[in-house]
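A lone chain, given as structure tokens: the form predicted alone.
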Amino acid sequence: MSVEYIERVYNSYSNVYDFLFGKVFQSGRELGPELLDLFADARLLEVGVGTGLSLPLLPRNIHITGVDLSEGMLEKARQRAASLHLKNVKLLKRDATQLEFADHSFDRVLAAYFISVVPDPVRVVLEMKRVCKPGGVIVFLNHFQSEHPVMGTLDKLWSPLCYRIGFRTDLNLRKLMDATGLKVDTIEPIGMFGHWKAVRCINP
């Protein structure tokens, strides 16, 4: 997948975003915030904010940044901060795999249901690492492809199919935290079956 082409399915996806995957990811969105731990006056750096869906569910005494690489997407973000009067929110236009934010700017790195949608996950972490604070936390909420024989098997066969949508099954965690040096502190299943996982790390 290239930058242009992932750009360009999710300007395509902003309308019918919400409606597609609003309800269906909720339960992950929720579980977010109690996993990122966070406190008052935290820097908070959401990676992939889409249309703002995560938004409504962070407390309003922490500093957000939202980037995303899709314009139209960031403006249905952009329209939910408003309608939410949220004034701790700031939305920017950025590729993840050059974020253009100071080493160590952010105590709390978020990447929701973004991770497998990226051309070059490794890097993209690598970013969101150096952005994060030592010690800060960094949780994903994603699909992982699945540890189990047949189910692992099945990702595999499923990804160019889901490519064509704007995403891949077939990440694997365990490899993605061994090239990018982070460790999985707690990991929970979220979603239907379980196939979706909470994944929290302490950024070293």
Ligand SMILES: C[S@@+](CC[C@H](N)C(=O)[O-])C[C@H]1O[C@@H](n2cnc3c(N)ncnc32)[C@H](O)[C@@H]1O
Given for the second form:
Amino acid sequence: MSVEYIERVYNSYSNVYDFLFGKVFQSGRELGPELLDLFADARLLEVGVGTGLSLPLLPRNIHITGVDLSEGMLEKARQRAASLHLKNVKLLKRDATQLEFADHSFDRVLAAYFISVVPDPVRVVLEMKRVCKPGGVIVFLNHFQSEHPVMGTLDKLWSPLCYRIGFRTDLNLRKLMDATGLKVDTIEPIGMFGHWKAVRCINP
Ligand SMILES: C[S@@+](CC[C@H](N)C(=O)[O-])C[C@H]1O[C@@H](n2cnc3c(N)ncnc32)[C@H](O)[C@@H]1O
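Given the form predicted alone above, I would also like to look at the protein as it appears in the form predicted in complex with the ligand.
Entire complex below, previous chain first.
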């Protein structure tokens, strides 16, 4: 599946995204700021910011840059930031596989319900690491392939189908960490049945 396909899928979701995926993932989004360990004037990058559902949950004394591939999703995020009078938020159209920021530009990086959406998650995580300062915090809120043999097989089986509608279910956290040189600092279940995880990593 190509980046262009994903862009089209999310452009078509933009008017209904909050209705479909707002409440159902909110408990994870609420955990994000806590795990990020934010401090005054911290520079936070949110990759795949979407319609900006995390923005109201983040403190106003930090500098937030939100990037997304989909102009439709970004437009909703811009409307949200404007209606909340958020002066500390910059929203940019960017492909996370090529972030166009200098190395070590950010103290913190958040990927909320995002990393299983991209066609090349390893490349995207390497970009997230590159733009994050050494010792900075990277947080993923995501579904990862279950370690349970039956559930893990099911995750693999229905993944191609799910990917047609914008996300995969067979992203393996252990393999992703190994391939990118990241290590899990903390991990906790979020949302339904514990299949979704909040994963906190410290950038080496
Ligand atoms: C499932 S949504 C998550 C949105 C938001 N983070 C949330 O919590 O609801 C995934 C978002 O990632 C964006 N996306 C997918 N691939 C991308 C890429 N390569 N670069 C930047 N954004 C991308 C999509 O356009 C979409 O807005």
